[in-house]
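Taking the form predicted on its own, here's one chain by itself in structure tokens.
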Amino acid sequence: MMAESLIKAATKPSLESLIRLLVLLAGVALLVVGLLFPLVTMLLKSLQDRAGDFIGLANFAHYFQTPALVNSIANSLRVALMTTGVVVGLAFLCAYGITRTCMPGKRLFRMLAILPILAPSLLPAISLVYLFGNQGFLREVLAGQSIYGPIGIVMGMSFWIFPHALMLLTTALTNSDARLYEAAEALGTPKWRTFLTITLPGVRYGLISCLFVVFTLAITDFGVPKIIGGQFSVLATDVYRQVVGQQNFQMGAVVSVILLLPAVLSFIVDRWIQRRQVAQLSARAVPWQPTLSPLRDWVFALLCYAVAGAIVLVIGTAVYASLVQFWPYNLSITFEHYTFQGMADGGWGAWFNSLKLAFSVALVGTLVIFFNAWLIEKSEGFRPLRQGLHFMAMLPMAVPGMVLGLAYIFFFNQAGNPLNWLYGTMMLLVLNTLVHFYTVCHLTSVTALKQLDPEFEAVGASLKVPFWTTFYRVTLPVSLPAVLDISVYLFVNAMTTVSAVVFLYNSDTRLASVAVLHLDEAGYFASAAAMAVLIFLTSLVVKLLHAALTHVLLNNAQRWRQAT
């Protein structure tokens, strides 16, 4: 009996190590198959002709010799830089108002400011057409300029990118040491000099990171320029035209590689900046609290209210357009557009497909990403493998959705690929969406896990408790807020994404976001608005349910947080 016990004690750690190794290998395989292999295949396709023969850089030479295609690079950079300036400027002022003033209505503004995240990027483009198009009731505001082109693209992108910038800058401005400001005040330093020498240096890394994030989102966006770009071509729409319009997959691969370069460069610079960032708050720091200043507070309040009003106007216009009979001639209310008569399957099938995709990605993605992050952060041994998995988990952030979707065509649609059976299925859409949004969820998981004391695992190991028991009995309940945030993040993005999946659906797996695109192309503008509003309302309901569920679960499973 004693010998058997010794054998079990000796083999138990090796069995756990084997399980850890297998799960780590599975995580690596997921990202290799779901990201690296497709990207390599796409790169190879860009070096081949239509017959599949290797021609080197001939496709790239042809691209740069075609003025219409080359102009897309300058157009993309132009609208991306303009959007970055507008969004970061507004977001910084609003974040400053939230964190550094006593403006009234902060909570309401923050609630309204995140609404664009719940809508597909197609929604603001549709609303802007109703507002500033040829029949728009605010068309005179543009003083004769057309909404179809760079003006509309910058406005539409600014709408849906603004919440991302606001959250980044709010976080950066929240952490400040009151002692620095007290010293500046005691020395009689003017407010503007205090801002330049204390506030801006304190948020410089967050501000620079925000600049690159906004630029990357703007230069890779597909939905807004597709709806409202008109004849103004950008790289993302060029990929779509080459593949769908001309069936020129090789040139589509070339444009994708070019689109990938600025995104990868922004990602590398952002990572480098974050490595240089140091803690802004020491253990002796005193949290800074704003003081009352009626003039300043109301100036920032009016600015924030104006931004919130613009957000509500855009969303409200889409809702109103989906309910009127025939804009602008017959404004009687009807629900006819929600029957989606412009689609063969009635449109509701696409909405149900999006629900299936969103729930599948939220469930599978949360479990896979969080468990992989736990193995990376809390496991011992297999250090090269854990570092490799962490590195690959960071890569999806640098890959635009349009590029990833096209890469999936080249890799999974190959006749000799044993995974060819996945092409056109819901499983491939789940894999694509999971990989596309992997990085943010991974970083969230790692951040939450770093806050846990390593002694939890050490005590479990000393008591001979299997690591999976420690995981679901201790780690998972303690990290529940992060897990819930990951799940709703994946759900909302799966509902609203369009660029990554626009090439991968078939008649049975068409998604609601793709349906918006097709309804707009077919001329059913009100039905397109209705589908976009339906996506928004679905995301909003799930977000509210998530908030309620989080409140209940945290009260039941994490009462110790309230006690502390």
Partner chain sequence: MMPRRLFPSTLLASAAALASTVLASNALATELMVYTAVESDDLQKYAERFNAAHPDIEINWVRDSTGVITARLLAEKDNPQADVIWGLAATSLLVLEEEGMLERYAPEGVDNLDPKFVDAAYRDGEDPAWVGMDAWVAAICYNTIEGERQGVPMPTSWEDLTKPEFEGHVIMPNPNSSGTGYLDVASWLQLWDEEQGWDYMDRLHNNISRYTHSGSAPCSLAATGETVVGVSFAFRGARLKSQGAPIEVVFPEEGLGWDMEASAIVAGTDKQEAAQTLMDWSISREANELYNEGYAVVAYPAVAQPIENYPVDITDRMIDADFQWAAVNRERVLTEWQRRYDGKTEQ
Given for the second form:
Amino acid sequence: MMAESLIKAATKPSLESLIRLLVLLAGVALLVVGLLFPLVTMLLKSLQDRAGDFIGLANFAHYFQTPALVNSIANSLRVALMTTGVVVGLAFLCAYGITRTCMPGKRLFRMLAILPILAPSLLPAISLVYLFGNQGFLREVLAGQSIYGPIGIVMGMSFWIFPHALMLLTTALTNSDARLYEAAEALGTPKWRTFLTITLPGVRYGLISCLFVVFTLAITDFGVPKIIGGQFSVLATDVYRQVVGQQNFQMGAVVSVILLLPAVLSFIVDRWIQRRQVAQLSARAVPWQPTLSPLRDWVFALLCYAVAGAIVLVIGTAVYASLVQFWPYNLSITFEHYTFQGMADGGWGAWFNSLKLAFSVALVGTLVIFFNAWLIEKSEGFRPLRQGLHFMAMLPMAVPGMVLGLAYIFFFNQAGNPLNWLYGTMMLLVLNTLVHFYTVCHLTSVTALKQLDPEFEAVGASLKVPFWTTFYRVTLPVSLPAVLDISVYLFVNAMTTVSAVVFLYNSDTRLASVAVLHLDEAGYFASAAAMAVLIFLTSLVVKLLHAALTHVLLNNAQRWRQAT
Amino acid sequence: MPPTMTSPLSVSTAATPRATTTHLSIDGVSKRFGSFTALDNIALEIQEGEFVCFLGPSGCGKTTLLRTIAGLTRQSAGRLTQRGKDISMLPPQARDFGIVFQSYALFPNLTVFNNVAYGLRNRRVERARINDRVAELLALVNLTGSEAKYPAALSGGQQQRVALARALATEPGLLLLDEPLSALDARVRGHLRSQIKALQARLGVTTIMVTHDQEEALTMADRIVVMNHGVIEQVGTPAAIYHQPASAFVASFIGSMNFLEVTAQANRQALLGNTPCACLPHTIAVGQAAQLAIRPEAVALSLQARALKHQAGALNGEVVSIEFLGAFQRVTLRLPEDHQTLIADVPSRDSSKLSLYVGQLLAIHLPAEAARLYAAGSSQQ
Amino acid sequence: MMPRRLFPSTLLASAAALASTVLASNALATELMVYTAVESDDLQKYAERFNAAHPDIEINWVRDSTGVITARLLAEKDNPQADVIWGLAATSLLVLEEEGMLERYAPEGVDNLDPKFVDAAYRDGEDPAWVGMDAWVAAICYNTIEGERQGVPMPTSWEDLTKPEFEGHVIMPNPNSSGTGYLDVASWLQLWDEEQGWDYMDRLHNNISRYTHSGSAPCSLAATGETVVGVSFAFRGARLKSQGAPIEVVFPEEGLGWDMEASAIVAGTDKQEAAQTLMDWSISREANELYNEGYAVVAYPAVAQPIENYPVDITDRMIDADFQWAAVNRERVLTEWQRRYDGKTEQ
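Given the form predicted on its own, corresponding form predicted in complex with the partner chain:
All chains and molecules follow, beginning with the one already shown.
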């Protein structure tokens, strides 16, 4: 051990390794300042009274003695479990339709099914009021039940979480081994037994992982219960109410800690499963191809079209709501609500701010996250640093937006913090959004990088080419599709997210998604719908541009990509 | 080249006649990954212009040693000196080597030309000179005309040759080859083997190749370094390694080898069951369990079995199976005394004299000059 | 879908306009951080009118509901972010004054105002800590179409709202976040005595379908027929009615709770001069004419003109509100309210 550390200490720092070290340290600093410090500050806050004195678990004791607050735990669990059931059930059937049947119109369905991702989660909630509210055109469907409450929450969450589940399960169901099915068929196994003994076990890790992802998204979601929850309170809205409504930061911190628990739990389970799954996939399988079966194909097609229809209906309703003069009493069409007269700056300022945020996060985030992932994955040396960075890169997934946003208030709004000047600036919003969505981008980068030959960097080094040259001449161009995916993911999320940033904007940096919330709070329902639609259209345009750009790039790259 | 046998720790440089100067010397190099020791106090000298193979089973540390030489893995202890310069602490960029990996690691988005020119472009070499140099290298690996192609459009063997050209482009003093042929199919492999060897001889570049394929090592190397469990078992010419394996491990790893359980006796003797057998001089204490190693092609079979059956000191065995392998037949025999099996390779022209059949009893002769005694249990890899 | 040609050009134009205003205004202006609970549809108008007179001062609005702004100011007590408060309930400003967070200042022309609209300390010879702008008055928004359809009669009194036929048809603001909500609660407690007031609210609570975040929302929900009755305030009811909502603005016969919107300088601001300029303007005749566009009762007595959908005798129907009481008891009342009714609040 002695000798080893001596050798390390004696290593002459070359320019390259110095730069490597600096970039790695910058990456670590980013996540320490943007994630760890705020979280720690928040945890401490939950143990302090208003004056900032340490009072142990007294806040928690108070929390558990307040029935109105404790109820939210059960409420949150209830809607999250219901949403998980609905979403995973539907998504499994649809994913099965896509991967295991010859249903017609798969491409169209997949395109439509992805649309909810482009909208803020506030959008379905607004639409649901128009559809199932007291004046809604489908209100009879609910048979007298109120949409304001668990039903609305579950429906709204199901809408925006569905695509996430569908993508996970489609991937899981795509990894099938035809040889197993052939063996089962040769043995004369009935279809239902084949399903139970081959299909389900084959996707069990994907399914469990999907269950936890959906559950986490549902239990931490803020937008839907905020708009349509009515008197039904959940943990995420409690954080908002405690902090924004009552400026009771300590209680906000307590609820945040409680909200953090299920998210951390499912994070741990998901990590565990990921590890297991890697081992499972080691065998080389022959992909299974579905054969025609008209009855089955059409049953799944109808189901998928029904789901797609519901998605289109919800989005269409939001668009319609934004165009109607005075719903439900004056149904003439107008663009008036797009002037956002309920807002001081006409609302377009907020949209412009969102655009600025989304572009900045997409640009900065992609570069930072991909480069850091590359350093973690592809460089030698500084092992503890790289492992530490990787671990921290995985953490944001377990931190709900509300919690991260609140943690930022605590950390950055301290009078003594040298970073206090960041508070309320666009830069802080960029940092917050980047950190909030770090993990998925990091994993996408790592996956893309793992597919590259592990020796590119060694070859570069042996040819005396500095690592950054190899990075931009080889690694970056080869990984370009993944890089574009990351940037569009960041853009869309920065455009639609509301949970973390709702605590962090100020008058100059109000965002479109926050504006939806405020417009709705103040009773400007049509303008709220208009803003939500505006966000949706912006994301849609960017997504289409991304698709076109990816298409062109892949065509160009076809020369060297083919036959590999 | 005369067969030379060298012990792991004292490498005799005088033994290789061509070599006069040391290119690389490895001095007490160790590498630990946590509690696992990948390299244990390795010492080795490699001569200028020499072709050395690191041979051993997977996990023996040969690739780690190669990567340590390249600077891609940092040794836990020890020193590396290249042409008299201490390179122990230098990053790969500051060392003088070219490397070819098993995966080729060609840059998929760059043409063959740009791949080969990759290291040249960074050195501010003039455009025209780069063109000349790339053309020269591609001619060297018989790929003239493929400049504009992308790696994906080339066969595996062609890709490997591009990788070789790229590694040689910057005229490195040391060429490192990490299992360069193992991803290729057998026919291409055989062809490329001789091509690389010829190229190396022509350029005179000091070369280290890592391989787990003994045939590759035997045919290509000037010297072979046999490794196991992070230590060097033996260093020597292919002939020395084959004919005078320094350990039971080397004996078992290179070529086919019979190991018979015996008891050591004094005076170049061992006891196989009750039968005394002659062998080469050994250092194992009398009465100790030992292994007698003998190659199948050294075992002599004859028809006098019936006559020798009950004579002391005479060995015989019953034919259990016969495999036809073209140039020879591989005969598996069971020794009646303690049911050990023995394999003998009988050249096809001799086998007709024996008219082999299963169940046949044959007389076995184990020539003393081919029989080596090793301590019991030491042949496990 | 949207007509494609029209949409992006509007979008581009406004983006460009915004960019140029941002660039132009950043160059010279003093920026004032102004906290407000003024209805958001009017904020832009307020800033524009003010800037017409004082183009060199740029207003950065932080707007939220009364309760939120109050809580935020209190939370920032040690590190105040606001320079000026323009348009916050007097009851809240009294609380802030109690905390020593307001800077006393007598704006130019303060003597022109109705003395009721100026901090009482001014009568005792001190500079006022705050000056009033206008009064906002409680009212009930009643959707006539839904009322008829669902058999809910138009209420005429606060007491009516506790009748069984109103069960599940009433929405009111949460007093914790909404100034309107608090003025309702405070006025009921003053109108009757405390015990009766809470008893009334207990009965009313049974009929409430939910408590909203803002004071406007109940009226907006009544206007869109999501509820029949929304307990809100006159300004919002009058405006929605003139926008064509099928609602009646009901002014209950027991009397109307009200609160004053007022302005003040936040102690410790380093932009004294600009803050005082804004305060001076905020009580000017011009400003009061601006307030009068939405509010029937304003601080400048000569200015007030009757406005559409407000009763002419509104001043007479306003109760004799004791802001001091409302301010002193604010925290106690809100805690009690939370204890009793918090399960039903909107998130």
